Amino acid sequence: MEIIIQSDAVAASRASARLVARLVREKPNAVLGLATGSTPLMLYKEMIRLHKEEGLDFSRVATFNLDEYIGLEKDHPQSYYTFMWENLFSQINIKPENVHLPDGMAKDVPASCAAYEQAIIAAGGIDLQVLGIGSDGHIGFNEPTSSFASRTRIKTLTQQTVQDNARFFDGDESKVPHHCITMGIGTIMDARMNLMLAFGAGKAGAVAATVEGPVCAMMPASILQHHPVAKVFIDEAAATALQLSDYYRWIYAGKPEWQRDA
């Protein structure tokens, strides 16, 4: 695990959009996995700009999201397939049909979950997936004490993440959605790289324990600690928990140039 620590959320989203774009060149056909809320919006931001003024071509390029909630219709402005047409798809040349989000109004739930995890085999796996992570340190929507071997699944989420993703929905709990569907940590686990995001002091407690703590159902982040390539892009305020802050700082300070975005 590489923590990598920049001085604010504007110049960590800048330096994981350059691992994107880095991949994207390698690979055009790359395979994305994408998460939503308030955390990535600064690294699709960035992403647009790339395509915008430097050429960055998603027009093969394949994304999976991680998430979305069960009962809204795709157009529902809380949606996350809104989410990711309004702040990312619409404005790059990415094609609709490589674009895959759960269905979170399938009859079906479990044959849906079932399908989509084919569709990612069927793609080739996930090259690198984008991850948030909750207060409770939760990742997609694997609240704690969800298992490490987890598919893609339905999720009731916690009161917790109802009360943090209630400002979303006008401040109101009770337009929350109580359920979900969530790729599980074992998808997300197969990804061949996980790019993890973190920003503000409200984070730090659970960087920490991610990072530095026991791997624990509990905290469903610390299984990234046995991942071969997981990236963990903070900003200060985040870093604040962290007893080894100064000895990330200085492995980052002195890797080679070449290996920056790597």
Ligand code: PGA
Given for the second form:
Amino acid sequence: MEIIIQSDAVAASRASARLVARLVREKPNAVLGLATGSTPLMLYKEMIRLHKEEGLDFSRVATFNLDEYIGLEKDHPQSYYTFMWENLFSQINIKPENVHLPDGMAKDVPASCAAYEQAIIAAGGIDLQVLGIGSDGHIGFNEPTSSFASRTRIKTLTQQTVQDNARFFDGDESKVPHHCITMGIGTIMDARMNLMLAFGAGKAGAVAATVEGPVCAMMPASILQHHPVAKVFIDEAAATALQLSDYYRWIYAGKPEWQRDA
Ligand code: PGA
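Alright, leaving the form predicted alone aside, put up the form predicted together with the named molecule.
The next block holds the full complex; its first chain is the one shown before.
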């Protein structure tokens, strides 16, 4: 894994956006895996800026989101569909037909999940997957003890995740759906590059366990230790529990400029 520690979340988001931009310039029909939550918001702002000010072209890009709540209509204010259109898609030149999210209203959930996996394969696989991390180490909604071999499927959120996400539902936990559809850990591991973002002291424990702890289903993100190209962009606060933070800084400081965005 490559650990990139930046002074704050804005700097880390900008650094991660440079990787996205490089990929899209080199491969205009790139397939991006996208995430929701507060963490990727600054990355999406920077992608929008790159589009508007530097002409970054998303017209041939396809996207697949990690997850969606079950039981929320697409136009529900807290659906991830709404989140993505409000925070990214409406402000770049992506084609609506190239945008994919799991269908939280599917009548046949297993069939819909299988179709999602097929659609990813048909698009050529995910080139770059953006990930946040839950305070319990989840990626997508793959909560602790999720199988490392899992594919897109229904999951039940932990009570901790329901509590964490209540802030988006007027602080009312009873409004947070308890079920979701999420890409599996196996699906995430198939992406050619994984780009994880984590900011703030609340993520420091999960980041340290992911990067320096044992690979363990209790810490789903730790599977990224087995991914050949996993990059972790964090701010100082999220880096505080890392034993080898000085080493990661030393590695990054010694990289030639051209290699930083590779
Ligand atoms: P957050 O969520 O970005 O809102 O902290 C991350 C996650 O749950 O994966």
